[in-house]
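Only one chain is given next, in structure tokens, and it is the form predicted alone.
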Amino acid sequence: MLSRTASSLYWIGRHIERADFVARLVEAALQFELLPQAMGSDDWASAVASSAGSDRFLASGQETNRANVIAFLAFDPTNPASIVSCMDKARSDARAIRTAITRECFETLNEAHLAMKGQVRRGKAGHIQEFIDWIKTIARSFEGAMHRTMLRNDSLWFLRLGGAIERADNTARLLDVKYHCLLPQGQQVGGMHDQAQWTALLRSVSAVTAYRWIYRDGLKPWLVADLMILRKEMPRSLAACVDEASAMLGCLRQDGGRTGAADRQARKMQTQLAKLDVEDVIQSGLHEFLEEFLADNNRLGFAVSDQFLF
């Protein structure tokens, strides 16, 4: 496979996953805003920070409020991490390597591209939740087409590798939203407002039912962290994403014989997570742990690019 084809497949996986993440990030901020004693602009600032877009947003000179942040994260074509930018880049990459993916995968992205202008108009007109739900549906449709129709070969492995690395990054950033949201004065960690924030976070990743199945207990912040970091049963957990990335690198190694720094980095991350329990994470500081994980995950992404000559 040509390096440019591998690169396009890898970045299609990442862009689709990023669009889905930003949609969920906006949804989480909307849910935080509805909570009693919500912090308003602080909640929206946390959403921008978690998207890694703070510098770009601040440079625009806009006020940090609901309308401006939604426009920046969802609709701004000059923001490379906005939903519309990610969807546009995914479709452009799909056109460039049209013969490397199935008709069903391409049509999912192409139909989304054709419908995007109308959906954006509706989102800007106040139907932002409908726009978010539509983006999440597109992401699920593409993933379904990918798993049901793609051959089990390099094309699928690169798509899934990109998706797994991006999903790990996104889960860490979404979990970090909670720690960018300062509790209102008079509220305590573990109090009603704190628990409401954690519930909103679980709902944004469709994990409320999963939490109840695994823990069968009232909502506890450290168990939410355990679910989203260490539980491999949870598809969006950091452990599950790292395992997926390592497995895809293993498939590529088996098919092409290429191995290198990316394989070593993925195995290192697997080993580190396997040694942890949630008490270790909480004691060391959840925010600090997530920052370190994000740095490791970025190193994995760079190693993949170097190893496969992107």
Second form
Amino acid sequence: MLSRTASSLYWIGRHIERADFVARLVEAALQFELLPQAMGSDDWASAVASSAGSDRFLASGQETNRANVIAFLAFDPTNPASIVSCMDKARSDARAIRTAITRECFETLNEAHLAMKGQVRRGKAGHIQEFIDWIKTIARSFEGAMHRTMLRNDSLWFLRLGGAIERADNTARLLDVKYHCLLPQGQQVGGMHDQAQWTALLRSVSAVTAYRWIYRDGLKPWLVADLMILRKEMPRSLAACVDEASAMLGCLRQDGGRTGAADRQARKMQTQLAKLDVEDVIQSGLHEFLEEFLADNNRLGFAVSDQFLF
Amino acid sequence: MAAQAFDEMYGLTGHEPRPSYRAIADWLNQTDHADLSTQQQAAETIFRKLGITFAVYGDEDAEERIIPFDITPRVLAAKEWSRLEAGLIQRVTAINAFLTDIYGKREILSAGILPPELILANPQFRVAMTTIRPPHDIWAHICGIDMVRTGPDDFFVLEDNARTPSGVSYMLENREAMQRLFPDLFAQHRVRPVESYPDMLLAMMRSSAPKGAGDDPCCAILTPGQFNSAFYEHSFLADHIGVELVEGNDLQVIDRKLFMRTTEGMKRVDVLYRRVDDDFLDPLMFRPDSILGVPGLMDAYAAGNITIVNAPGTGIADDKAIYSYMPEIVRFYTGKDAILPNVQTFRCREPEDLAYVLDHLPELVVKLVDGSGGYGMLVGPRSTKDEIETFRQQIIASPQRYIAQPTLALSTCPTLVEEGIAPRHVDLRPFILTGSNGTHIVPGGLTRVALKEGSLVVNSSQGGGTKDTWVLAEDELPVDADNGKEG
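The block above covers the form predicted alone; next, return the form predicted in complex with the partner chain.
So here's everything in the complex, that chain up top.
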């Protein structure tokens, strides 16, 4: 496969995943706003922080409030992590390499592109929840088309590799922004505010029910951390994402792709996570752990581009 | 003008449909106009969803448009097509012989058939190609010959396209859309299939590989990228023949061999179907500021390590100044008269012709010899006095840049427009493939239609549309009209 094609596939995977994630961030903040524990601008600031857009947002000098943050995260074409930017880049890449994806995959992104203007107009006119639901539907349609129609070959592996690396990044950021409320300090453990924060965090990744099924217990901060970091059953946990990335690199290797630094980096991350215990993570500093994980995950991304001559 | 034109369905005079159109005429009479419009919209929705779009230069708002598609097919009877086919093969054979000759021995100049300066001082003449022999001596692997019709047996060549003719994807997509929308119509006709084009294209490319390439030559299509107006077609073709669609950045010349960068390392390329103009192919040889091409590509070509489809320098064969000599060129290389005549052409470079042209501007079509896409031309009968006068000054300033032709009564074909079914002018671009496996044509081509009433400009960049083109397998319809009706 052409290296340029591989790069585009990888970035389609990443951008779709990111668009879905940012949509979920906005949704979580909207839901949180309805609760009596809502803290106003703080909640919106943490949504911006989870999208890794704090510096850019602050530089724009805007007030941190609902309207500005939604505009920034959902509709701002100058914010590279906004939903519209991610969708636009994914479609543009898909168009450039449309021979490498199936007609169904391309049509999903192309139809989204054609409908985007109208959807944005409605979203800006107050129907933000509809816009978010629509974006989540697009992401699911794309993944459905991908799983149902793509050949099991390197095209699919690169798409999924991008998705896995992006998803790991997103989960780690989400946790990092909320880590203070997962720690047994400040307010009384399990205080009303924390409880609501955990629920919001879990809900933003559609994992409230998953939590109940796995732990059959009330919300406990260390269990939330366990679920999001170490539980392989949880499709967004760091462990599951790293496993997926590693598996995709394995498939590429089997199909005759080059091997090298990316394979080693993925193995290293897998080994580290396997040794961990959630108690240790919390004792030795959740924030430090997540920062290190984000750096490692970034290194994996760079190693992938080097290894496949992007 | 429109009143005198030959109609593809009704001929010159009658209200009785010609035999090849009988079933189409019945269908049009029996189907409600609103139903047809609904079907037409359905087709356009399909095209837009698939991203079958093209870009118009200089029109930012309409970055991606679809070419309007008309659902009434253009039908050619078996006899009509077989004459066209023979004529097209003859013409393309002559074009290839002509290119081999002028970049080689130049016998046609020695014989005094063409003025030497017309070749040697032509901006389309690539000096670099005088020292390079393309593999198998094939230059114009893919030609699109634009045909117009003025009567039952009167087909003329309007233009030869020997560089990188586009439009073949529309031929294929139009057929697919028609078959999806109107399966009954196909059941009533025996329409020869066009679906084999991608296979023919791949077979042609493989047969054209350099001799050293082995049994399984690697082919690729070179595109300028997704912002090119014909990008859809480039990716469509790559997808349908199963080869990589590469950009200049993906390619690299190492040791006079061409490679593409892949996730498995560097891979050798033997045949490159380029949809990039000569000027941009190799910054070391042609335009140094080009980022679309590959440095060293021409060196690999000179070493005989790559086949470029079409060869650089073929533009000289479709130059409009050369066009006027095509009847002589065909006779010189094939020893026979051209089966397909040219449209009468006045060369403004010659004083007598120039005088005639300047006297008759309101009734002529004047074209730039190196223009394309309907740009830089004057359609006398449809222009204002001011436009004619402005053009007159341009011709006087550099007469060698222009040719002129009488305004032809192009044939019309029934077309669905807002008011219903109405005649609109059409042309036809068949696609001719030449490899070391011979010269082949898919039965049909792209029919372009000028959607504005009375307009003669069919170019998609100027508001033209397209139709499916049917070549019938035999002249008699196998099913009589009654069986075709809904029971």
